[in-house]
Each structure stands twice: as structure tokens, then as C-alpha cells.
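There is one chain below, alone, in C-alpha cells, taken in the form predicted on its own.
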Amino acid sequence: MQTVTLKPKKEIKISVEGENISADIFSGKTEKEIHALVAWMGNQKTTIGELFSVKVEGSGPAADTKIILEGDFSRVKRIGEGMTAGLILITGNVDMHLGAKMSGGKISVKGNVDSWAGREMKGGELIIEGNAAYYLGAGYRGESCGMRGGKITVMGNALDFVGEHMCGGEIIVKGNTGILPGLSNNGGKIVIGGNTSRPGSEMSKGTIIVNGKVEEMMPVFKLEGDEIVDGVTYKKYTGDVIGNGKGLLYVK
């Protein structure tokens, strides 16, 4: 097994593109080789070693590689992008696009994440112990599909547009979400533990379950009556009926 620990050498004030921080890329590499990996700070080309201290213990394939990020990574984007295997543990906050397009492995954050975490995710697992910002599990501008597979769990709250254009996978938010979760969904499942507003607009497929209060209900759903899901009784709606959608919305 290989363990790689990164710590910022100083406070990072300008956004860093950190897509090379991935088990697939770090696996089997020495400290010197990881030091030399490219990173961009704003429009300036730099290296992992210039920004972070690097400690490598052991060696192994991506599936047996663990990356530990200690400190403030709130200005480091794209960590774990495209990851297929391995484990990333982050003990602080992190910037946008965490785990974007990942298809395997696991990322766990003991902090908050910025927007587009799990963007277009295909597989694997993303666990956020704090809060998530906008577009969790969504697709980036112009994408017809957001999250396609895998699982995202947020222990806190999330802001607007959770799972926008979601086509598969599962998102669980234990707290509240902002407006329009499940916007334009074509599959997948979203479970909201707290309150939300205007869920499921323009959805054609997929499932949304709300265990708290829906502060504003879009007038595009048909009430089908009550249904028990996992031992809980919900009001079952189908829609978005304007687009002949077959999505399911359950409201407690």
C-alpha cells in the first residue's frame, strides 16, 4: 500500500488547478516524481513540490493508494478529477470540482466543498462531512448529463441546483438544500433530509425524496396519493407533466 501526504507550504491565495492530485497519478511514484508534477496557480505554471510538502510511504497500484491532504485546500480545484480507484482523505475545506468525472475510488472531506463537487461523476463515492455549495453532482455548462453513477453523501447542507441534469447515481443531503434540486433530471436518486424549494422542475426521469418541508412546490406535478417508501409514508407526485415526464417526487 502507498500513502502520500500533502500539506500546503504556505497560504494559497490564488486558485490552483489540482487535477494531478489523484491516486491514479500518484500511484507508484516517488516523492521526487510527485514533486515534479505540474500544477497551475492562476496563469502561472508551477509544480506540486513548490506548493506542497510531500511525504510518500510504501508503493502500490492506484487501488492501494491513499492520499492525505492536511490543511487548507479551499483554493485548490479539481482534486481527484477523473479518478478511477484509491482513496483521498481531506481534513479541511476544498475548492470547486472535487471528484469531477471520477469513476471509482473514494474521496472523504472533513470540511466544506465549493461548487460542482462530483460534477459528471460516473462511479465511486464522495463523502462530505460539512456543507456543499452550488451544483452538487451536476453537469458543467453545456453538458446534457450531470452525475451518471456513484454516490455522494453530504452530512450538512447544500446550496442551489443539487443534481442538475442528473442521469444516474445517488445524492444524499442530510440537511437542507437550496432551490431547484433535481432540475432537468433524467435519472438517478436524490434524498434530502431537511427542507428545500421547487424540487424536480423539468425532470423527465429519476426520483427525489424530501423528508423536510417543501417551501415552494412547482405546479407541474400530479399527486398520485400516498406511498410507503422504506417504512415512511410520503405524498407521491409524478412529473414534470408539462414535458410528459415520468419522474417521481416523494414529499413527507
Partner chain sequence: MTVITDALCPFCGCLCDDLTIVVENNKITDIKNACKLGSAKIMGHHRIEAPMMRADKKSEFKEVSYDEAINEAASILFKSKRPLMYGWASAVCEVHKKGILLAEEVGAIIDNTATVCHAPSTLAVHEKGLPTATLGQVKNRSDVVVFWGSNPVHAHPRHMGRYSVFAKGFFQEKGRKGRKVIVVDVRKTETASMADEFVQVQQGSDYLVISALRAILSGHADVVPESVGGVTKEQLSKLVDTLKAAKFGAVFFGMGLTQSISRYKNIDNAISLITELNAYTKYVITPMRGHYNVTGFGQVCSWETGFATAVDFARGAPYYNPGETAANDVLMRKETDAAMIIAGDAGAHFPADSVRHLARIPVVQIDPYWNPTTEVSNVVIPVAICGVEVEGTAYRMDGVSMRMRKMIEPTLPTDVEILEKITQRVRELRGE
Given for the second form:
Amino acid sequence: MQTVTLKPKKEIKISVEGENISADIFSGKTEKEIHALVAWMGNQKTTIGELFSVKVEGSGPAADTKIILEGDFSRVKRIGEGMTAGLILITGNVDMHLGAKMSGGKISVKGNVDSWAGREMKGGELIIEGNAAYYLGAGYRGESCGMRGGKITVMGNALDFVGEHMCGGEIIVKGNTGILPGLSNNGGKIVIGGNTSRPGSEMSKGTIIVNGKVEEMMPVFKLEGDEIVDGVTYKKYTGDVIGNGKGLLYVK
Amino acid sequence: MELLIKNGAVVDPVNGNKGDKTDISIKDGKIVKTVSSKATIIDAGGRLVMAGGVDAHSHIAGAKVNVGRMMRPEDSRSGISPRTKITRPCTGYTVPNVYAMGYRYAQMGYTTVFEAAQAIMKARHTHEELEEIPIIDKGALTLFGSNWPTMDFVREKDMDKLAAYVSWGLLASRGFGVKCVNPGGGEMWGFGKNVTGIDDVVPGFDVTPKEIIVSLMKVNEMLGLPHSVHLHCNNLGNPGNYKTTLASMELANQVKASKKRQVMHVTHLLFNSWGGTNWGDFESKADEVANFLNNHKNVTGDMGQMIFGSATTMTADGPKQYANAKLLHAKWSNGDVELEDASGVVPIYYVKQISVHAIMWAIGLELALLTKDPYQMLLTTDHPNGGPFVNYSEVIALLMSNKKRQEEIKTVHEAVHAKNKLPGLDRELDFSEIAIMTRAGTAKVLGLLDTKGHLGVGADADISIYDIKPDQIDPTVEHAKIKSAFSSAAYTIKGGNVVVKDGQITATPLGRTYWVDAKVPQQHHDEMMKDIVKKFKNYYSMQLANYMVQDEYLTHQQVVKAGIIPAEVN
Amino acid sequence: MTVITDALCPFCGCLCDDLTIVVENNKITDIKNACKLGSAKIMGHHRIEAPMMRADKKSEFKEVSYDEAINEAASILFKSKRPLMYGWASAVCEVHKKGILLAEEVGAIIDNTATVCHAPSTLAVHEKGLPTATLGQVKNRSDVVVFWGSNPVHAHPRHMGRYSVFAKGFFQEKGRKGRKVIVVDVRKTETASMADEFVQVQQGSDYLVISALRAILSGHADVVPESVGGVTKEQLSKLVDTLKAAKFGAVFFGMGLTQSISRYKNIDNAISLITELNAYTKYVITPMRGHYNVTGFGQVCSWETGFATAVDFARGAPYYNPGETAANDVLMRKETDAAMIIAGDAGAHFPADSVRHLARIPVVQIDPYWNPTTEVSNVVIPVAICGVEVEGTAYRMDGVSMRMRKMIEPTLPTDVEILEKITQRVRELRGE
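The form predicted on its own done, now the form predicted together with its partner chain:
Now the complete complex, all chains and molecules, led by this one.
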């Protein structure tokens, strides 16, 4: 078991690119080695050691590596990018692209995450106790697939475009979401605990369940009647009819 | 500056060299007989030396290439490399940025590349990009096949005016040759329609694709242009289209070449050699097309080889692109140009286990292996339609090794066994044949064989050295080495400058842009311009005075003279 | 007296190229064929006469030499860890090329004015492509023309006459009489008043209305409610019939569509509608671009960097992700620590929070004109006016490029000269 604890040395104003903060990269490395890892801040090439205090206890493979991020990481992007195993615990807020392209392991955030958390995620788990911003579990611009696998749970709210272009995996938002969740959903599952608007536009496959209120329904869904899912009765819709979509939209 | 390449195994089919150790002397950017003792020496150490690669058909610059970039940030984010002291940053795989275009061609040992299609009205854009593609020499073919003046003069059977229009259109666009894409179809796409074969009548203009093709060939030869008509056949991409292709190629017999070259070049034949009637009974007719070429020396073609993986289809064939987008449920850009032509851009992903894709892949290779004379079948991927040009080394390795082909066939959809002849073809090309398909042949087809595609005295000092010793390698077995060597040149020399060493860019001089200045009798020009002036007054959305590409967009131009009136009479 | 014919207008994305300019003693004395907006632009206003600097934003500007201003500009960019280089729309492509090179060298974010108008259209193009055509194609063929969230009477005064509504063409000899003009907007605009049909959409409901049209078009009218976004199903069905009946339809959209709720998704959806209409008849769609060469920046930036705008060169290689790398993204987060604003007016058009941040950081302005950006600048470098005093390339809203003429001789240096000198100075500061 290896535990690595990072703490910002001072307030970070210009975002730092933290793609080297991941269990795969930290595992088996000494403090000195982690210190030397590159971290870009704006157009300045700097190191993790310059920006963060680093404490390493033990040593182990990625799957047995735990990273604890203490303090304010709200200006550190791309944490856990491409991670395949291990655990990251974040005690506060984090910046964009948390866990982008990750395929395994777990990231847990006490605070809020900025946009593109879980972008193009393939596997593993993201747990966000606060709120998520835009494009949760979505794709990169122009790509046909966003999230492909794994699970994202947000205890708070999320903004627009949750799970855009999702091709697989599951997103649970306990609170409300912004507009157009599940846009172009192509096979993922989205469960929204609260309210939302315009869900499921252009979905071809997959499932969206809305437990709160839908402020505006897209005029592209066929009402199939009532259906009971996990003991709850929903109105079941299929669509988006424009592309003969086979998506399922459940609204309480 | 003088340069001497010693101990090279020189493969130079034009000058009859098949790998003999020959020294090459270079002075002031040209190959010369001898150089002084002050010359810088490059010791090739027995490695393969060829003329710099020449690509006669690639989409490297202009409106539709840029549309490809704009609609595909997901492509641009691949292949990214930061700026260095010498190079600008690179992006993209199927639609690289301008810098990557030049660097990557040079890194493969290519030194001359022709953009395959520009509409006159958007030619300024093409030249803006060409001006920023480093290292390589380049040029662009100009679209004429659906232009209203073309169709009007064809209908009036006025070849003098048509020749004058082609001459003026090349000047206006600073174009190198006559491109004809789905003739007539570009106009009909203006109303969402298309022609179905070479005998359909184009509404509003009362001409057929056949008449357009024949007339453009006639005036091309009247003008004595270096290159022949460059044809993208009607019905491209439709099962059963080989009949249209054969019927189109047959038209070449109606016109006599003005030069020692073909009268018709039919491009990316992979997409035009299709049998069957639908995607279910889709099959290869590469054998029929190759057989035609084997019996008709006045027509040449290029492969348009497909590469599995990501590609971006882009062509002036607007209706085909809409059909593609519908078929693939892909994003679709369209770019009709008033009075001139259409165009479309659609991303695609070629998959080994999709039967149609596997059959297409095999068709390209069949075309190269069944066409006996490599001067008649150039190596292209119709970049980025069949796949990005950076994969040429893969195509070379496949053509040189049946072993590699058989290994590859095992990984693709089994349909190739029933629908293609490829599994049974055992021809393996040698270095000379590869040099023809990538250098001598392309230069000859373009009409640039005097200075490009060979290593004789007087040729441009465009040279590539590959990390292969021809006498110590068996390409039929060691295909991986072949692929690796051709993907990254040991040296690329452009105009006498070393621009690549060990696969790395070492210098980035700006190459030249070739265009053809073809003269016609003044009175033909004046008569023709009366029609053009009317078209600008009534139909174009811009002024004639702002139409032609200005000199500012060609800072390094190479003008090739041609025309009905010999230059000295002018 | 010199008369320049077929001159290009440096105002809007129509890039009219039929102006006649009369010049006497290096002064423009008459302009023919231009609209009022174009004429006013060409005649000029509020020129900055000399370079100026000030130590802080509260002090008065002091006139300085060009060298001093250039050195200070270079120093600001060189020292910056997160520089932003914004503007570009009112400059020719030759300026964009120099700007992108400088952005590369100082590791800046480069973004253009599209970020506050049509950048959402680009985001939509990433999703769906853009089925479009040159404007002459519309002039020669169109029989149905739709203005959606755009008001050419007001913003592109000659568009309808030259290209879209009144223009006569080869297959459309009647001009206005041969065309059905439809306006979709949230309010009855000047353009709507002269349309054959006006479809009034509730604010923010464009996305829903477009989806409803697509549903009806695809034969699923049954799922469409009786009213969508304030438009009755009956009117929507009738509209679909009208659209389908066209031989050649053209849709021109403006900021009413790009800057309302759902933003780029509205365009995304509209492009899908156009694509689907092509199964029945011919349709094209074109953004009504604002500045005369805002399109050009997108073109140059695409072929040089692979991305149309909002390119972050911080790490030496282009990175693109609007929402993260656009001007207002980094300004609102207060990440930008220095800005160069050139041929665009951030001071006038950016949200208050962004402008407030600009007021806190060193700002270099390069522009012919005094404008709200000047008020937040530290270094102001006046330049010659592109398209009036400087020739160069511009791209019309439909992607057709033309060369702008020089009408009069400049008395000030050009943008290109200034950018080259700043770049040179940055290299010196780097020790090259």
C-alpha cells in the first residue's frame, strides 16, 4: 500500500495541468521522483514539487496506491487523467477534466468539480459529493462518443449537457441538472434525482430517468404509457423519434 | 552550394538504374555531372537512393481541407506536436495543419505534391494554404467539369472558346491542370440532383458528361498542357460503377495526346472499380479496369488505396458526399460554389471486419498488382479519402510482399475471398516499380518528367535516401523493415538542401508553386471574355475585378508555359 | 483625383466588393454603392493619433514613441504566464498569421471576436458539419429564404439586395417575386415586416421549435404537442410543407440563434434540420457573420493550428476547448495576467466581469480607433486601417476570399509591422 498526500504550497491562480497526478504515475515513486514530475502552470513548465508539498508513505502498484489531495485544488485540471487503477481522495474542490479518459480505479471528491469531469471515461468510478459543472461524462468536441463505461455519482447538482454523446456507463445526479442532459445519448444510463429540462434530445439508445420535474419536454418523444421501475411508477417515453431512436426516457 | 551523394544504391528507372552504386552530384539545386572537391559529401553507405517522391493527387490545401479541420477538432487533437526551434506546431491525422502537411511529406521523402481540386472562385484560399506548406513543391488542379462557361461552350461546340476559358481559368486560379469531377453532376447538385451516367443530359445546359469529358480532353491537348485531363468519374462510390468507369475511359480514344503521356488520368480508381448492384452483392471489378488499362496505353490511373482506421472523405462530388453522410449517419459539410462546382466533406472510419471496407481495401491493391505497367497505376491514398498520406509506406510494403498481404487478409472480413482476386495474386513489386509508382510515373503523368521523378543530369535535386540496403534485404519477407524505412527517410534533399535527416526536419525552405500559363489567340480570348463578363454581371456574387488570384499569393511561383500559340510568337 | 472601382467594404460579413471610392489628396471624398454602415466605417472616426502609455489605469495617457510602446508591449507579453491575444476580426488575414506566430512564441491563448457572436456556430459545426454554399448559389437558385434570429435590414443592409431576397439569378429571374421569405424571430424585426411569413418564437425556445420541425419532417407529427415554443402545431406543419416545397432553400441565422438559450445546440439542431431537408430538396445554411473578416480569422487559425479559434499555446502545441480556452473563460476566472487586444473591442462587447479583470491586468491595445478597450489599456498602439489604408485578404461570410484594396496611403504603421516588431523584441528578450 502506498499513500501519497499532496497539498498546495500556496494559492494557485493560474490553472495547473495535473495529468501527472494519478495512481498509475505515482505508484512506486519516491517523494523525490514525484517532486520532479512535470506540471504546467499557464505557459510555465514547472514541477509538482514546486507547487505542492508531497508526502509518500509506503510503496505499491497502482491498484494499491491512494492519493490524498488536501487543500484547494480548484485550479488543478486533469487530475487522474487516463487512470487505470488506484484511489484519489480529494478533500475540496477540483478544476476541469477530473478523471478524463480514466478506465479504472476510483476518484472521490468532497467538494465541487468543474466542467468535463469524467470526459470520455471508460471505466472506474467518480464520486462527487458537491456539484458538477458542465459536460459531466461528456466527450471532446467533435467526437461521437463521450463516456463509454464506469460510473459517476454526483450528490449535488450538475449544469448543462450531462452525459452528452454517452456511449455507455452510468451517471447519477442526485440533485438537479441544467438543460439537455443525455443529449445524443448512444447507450448510457443517466438517473437524475431532481429537476431538469429538455432531456434526451437526439438520443438513439440508452436510458434517462428523471425523478424530479421536467421543465420542458423535447417534442420528440412518444409516450408509451406507465411503467414501474424499481418500484416507482414513471411515464415511459421512447425517442428521439427523428432518428428512430430507441432511447428510453422515464419521467415521474 | 554543392553536394555529393556517394555510395548510394540508386534506383532511378528513368535513367535505367536499378540499384547500382552511383554518385549523385548536386549544384545550385540541380543534379549535375560533377561537382568540385569543395562539395559537401553525404555517404549513403549503400542505402537506397531515389528521386524525391511526387504525389499527383492529394487533398492538401484549400476550402474543403479547411472545412475538414473545422468540423473535426477530434482529428486535429491527434498528431499534436509542439513548436521547436525549426518547426511550427503540428496537429491532425487525416486533416493535418499546413505545417504538418509539409513536414510529414518531407519526412517520407516526398518533395512534390499536387492538390487535386480547387474551384476557381476559391483558389485564392488554396494558394493561401499552399504558401504556408513548408518544404515541398506543390500545385493545384482546377475544377472545370461543371462550370457554366465549360458547359455553355461544350453545348455550342466552340472548342476555341473552351480552350480560351481553360487557359483563363488556369490563370485566374493559378492552376496546374484540368480537373473534372463527376462532370455535370456538380451543377445538378445545385438542386440536389445528380447524373446517373455519362449520357444523362444536364438540365439548363443541355450537355452530357460524355460531351464535357471529350471536349475538355480536346482543349487540354489543343493547349498542350503538361498534364492530361484528370478525371473523377461519374457514379463514384456506387456499386456497379465500373461500367461507367470503363465507358469514360473508352472516351480517351477520341482524342490524341499532344505530348508523350496519357490523354486521360482517371483518379482514385479504388472507388470506381466496383461491381454488384448494392452493398449486399458488392464485389471487385478491379480486374476489368486493370485489363482495360493493360490494353489502352493512353489512359493512366491512381490507386486511392484505403487505409483501415480514420479518414476524412472530401471531394467536389457533392451528391456522393450527401449519400455518404446518410449512409454513415456522419456529420456532413457541403460547399457548393456558384457557377462552378460542388463539394462535400464527411468523416469515415474504415473497419477491417466490415465486408465492404475489406473488399475496397483489396480493390486498391488489386489495381496496382493487375495493372502490368506501373507507369499506368500511381500510388495514392487519395489523401485523406482512402486514408492519410502518412501511410504510403504501408501500401509500399503491401505491394512488395505477398507474405504481408496474406497476413493482412487473415485479419480482414472473409468477403475478400469471394469478392476479390487479391488472395490469389502473387505479384511482388520491386524497388524500380515502386519508384515508378511514386516518382517517375507520377512525374510523367503530370508532365514534369524533365525535372521531377528522376536523378539524371538537369533534374531538380530532390532526393530521398532510405535506410535500406537493397542488396541486403528481401522485401518480400522483411516487409516490416520496408514499411519502417519508407515512413521515415534517412535523408530528404529538396532543391539541394538537406531538409530531413534521420526522419527529423532539419530545414524548412519554402517550395515553389507550379501553375500553367497557356496562351490562346487573342481573339479567342476576347470572344470568350464577352461571355465571362456577362456571367459576372448577372450571376456571380462577386466582381470580375476581384476574382483572379493575385501575384501576392504566389511568392515562389514556377510558371510552366503552354498554349496554342508557341511562346515565341507571342 | 483617383477613382477606385470594385473596392471591398471593410464593414460586415457581406464583404461587398462593388464600391467606388473617390480619393482626393489622400482623402476619401466620395463613396458609391456602400450602405450607410459601410460608408461610416470607411470614412472613419475617433482615430488614435500617436502611441500612448500609462503606468496604471487611473493615470492619464502619455504620448510615447512607437519603439517605446512596442518594447513595453513585448515586455508585457514576454513576462506573462497566461497571456491572452484577442480581437482580429477587423484585420486582414496577413495580420492573423503574424498574430498566431506571436501567440506561439509567447505561449498565449489566441481568440477572436467570434467568441461573442458566432463561435457557437463553430461548436455546432464540430457536431454536425455545415451544409452550405456560396452566396451566388442562393442568388441564382433560391426560392425559399429563411432568416432565423437574424435581421439583415438592420445588420447586413445589402445582403438581401445582393445575394438573398431581391437578387435575380439564372434559375431565379424574378428575384423577390420568385421567392418566399420567412423570418423566425422572437420579435417582429424590420426584416420580419417585409417577409411573406413571420414565425414568432418565444424567447429561448428555438431549440424546441427546430426539434418540432424535424419531428414533423420525419413523419412523427403525432408526438408534437399542439404548441411548441409559442408556435402552433398547425403553423409548424405549414412551415414544414413550405420548406419542403422549395427547389432550393437557404437559411441564414444570426445571433438570435447563437446567443439565446441552448446557444450552439440551436445551430447544431438547425444544421440537422437542413441536412434532413436535403433528403427532399436542396437546402443550405449560412451564418450571418458580423465583422468583415471574422470568417478569415477562423480560416487562418484552422489551417495554421488545426482549430478555428480559442487556441491555447501555453504548452507550445495548440490546445482547443472553448468553455476552457476562450477569452471570457480565462478572463472570468481571472487567470489571464496580461492581454493584447487588436482589431476588436473587448471593452465594449465582453461581460462586465471580464472587463473588470482587464482593468486589473496589463493590457496592450493595437487598433486604429479609440474605443472602450482603450479605457482599460496601458499601452495603446495606433495602426493603419485594414481595408482602407492597407490591402490584404478577407473572407466573406460564405468563405469566399477576396483581396481588399488600399484606398488611401496610411500615415501610421500597419498591424503587420507592429506585430513583427513585437515578435522581434520578444525574441531579443528571450536572448535570441
